[in-house]
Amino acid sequence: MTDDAGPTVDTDGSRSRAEESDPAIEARGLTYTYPDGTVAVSDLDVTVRAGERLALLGPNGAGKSTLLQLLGGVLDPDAGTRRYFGVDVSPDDVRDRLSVLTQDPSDYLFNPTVREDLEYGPAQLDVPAAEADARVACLAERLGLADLLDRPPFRLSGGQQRRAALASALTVEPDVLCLDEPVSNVDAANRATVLDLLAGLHADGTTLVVSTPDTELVPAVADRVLLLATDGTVAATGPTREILTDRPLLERCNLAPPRVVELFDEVGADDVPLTLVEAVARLNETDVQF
């Protein structure tokens, strides 16, 4: 099934790392079968444009995490091809430009201290020590990890581990960041911190691919959605607003729309908001019609 790349993210026209129209990842015919014979992904075509924010949305078991890892090069497909930044190269050839954060923080946290985990990526890329230290300090401050740098990772809470793993993935300053449920187990205050950081990265030109079953999260992390059905096929792809306001489509994929969408849809509102902030703005307008 083919995924139309659709419109790219609205920007001011500037890109610090890549041109807006360039493909960051092009995948064709991706197929992957688990060892037990279950087909997770079957003949999928996906294009991720440089600088866009793409959500891989679907119910549990739809193959979102597998597809994310295939796109990010963590897994090799049984069939299909992948191109990165317009070139036929392997994922290993672009590790300095591509980071993948899986659901398991231990994939990134395996050194004696958090500091050493954050230093690991830059060291593999021969980043000068002074620059690596600056990156670690900046990310630790932004993600609330400054007081945790000298702790063993296993002494951190689940949410702290998620933030530390994210910081570790970011120390290489990737062009493309693939995230599997990035705010899972993260409390409300730190969730806002993570989302603000991702927004800042996107504003600077970083391409984001986020896998999630959470329709409430999608408006904060994506401008385009690739919706997976329960059998791992592509049910639809399009702008975030178009997908999240199509209740019958979401329900066919065993998903509920964001609660604010349900509320405004139930009362027959026009121009349904996706978030609470949008909803408040609608209600403050004098011409809101219900």
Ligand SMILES: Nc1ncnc2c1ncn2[C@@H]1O[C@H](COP(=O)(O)OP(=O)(O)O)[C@@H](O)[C@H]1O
The other form holds:
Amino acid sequence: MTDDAGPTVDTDGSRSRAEESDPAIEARGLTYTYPDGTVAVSDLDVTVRAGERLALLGPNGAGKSTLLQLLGGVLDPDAGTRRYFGVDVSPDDVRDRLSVLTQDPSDYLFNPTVREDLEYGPAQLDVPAAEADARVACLAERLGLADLLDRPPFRLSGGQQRRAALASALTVEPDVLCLDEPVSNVDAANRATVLDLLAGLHADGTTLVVSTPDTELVPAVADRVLLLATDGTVAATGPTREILTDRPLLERCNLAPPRVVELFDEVGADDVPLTLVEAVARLNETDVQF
Ligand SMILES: Nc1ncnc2c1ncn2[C@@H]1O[C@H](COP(=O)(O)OP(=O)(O)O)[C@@H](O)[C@H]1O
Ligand SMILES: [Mg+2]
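Structure of the form predicted in complex with this ligand, please, following the form predicted on its own?
And the full complex, kicking off with our chain again.
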């Protein structure tokens, strides 16, 4: 199975700026079988372009979390190859550039306090203490964790733990961030905070890979989608708009499009908005009276 990642050469055709034009991750033939014999990922090819926002979208059990962990180096494949930043290196060799947030916050929260959890990553990478402190303070502020830093992480709520785990994945200031369902269990206000933070990271050049079964979330986190079918094969890859407006394709994957897509599609609109904000703008352009 192959995704549709095109060439990543610069617009003038040169590859002189190798660092920027090389894909962030190139995975070929990835295969992973759990110890009980469940084949979760089978012969998948994925290219993550530098600086892009890619969603791994698919129904429950399609293999998104397994694939994300293979891409992020949390799991090692039984077969297949992974290259990072254009070089044949193991994920461990790029730990300072690649961060993963799995679905289980306890993978990141194992110290007596949240502060120590957040300091752990920078300490592993020998980041000077003053710099690490500044990063922790800044992320705690941005993610609403400032009052929780001296608390034991296991005493936090599920949503607080997810935000603390996200902060810990960010303290190493990665170039590539792989996130598994980053806002599941997170309330509306904090969801907006997390999405704002991700938008800011993307604007600053961070490459994002987000796994989710939620088509409503995709427009906020991805410009391109790799859509997995129920059997774990790649059903399609393409720009977010193309995938999210293809109802038959989504239905074949046990998914529904975002509600606004469904609404505008039902009333026969040509140019279907993907989000509520786009829908409001579209309605304001028309003479519809309520
Ligand atoms: N630890 C595990 N042991 C055995 N099977 C697993 C384990 N984790 C996931 N699976 C199975 O692997 C397949 C893919 O799971 P997963 O990657 O979690 O999918 P998704 O994230 O798309 O819901 C599913 O059939 C799931 O039941
Ligand atoms: Mg999952």
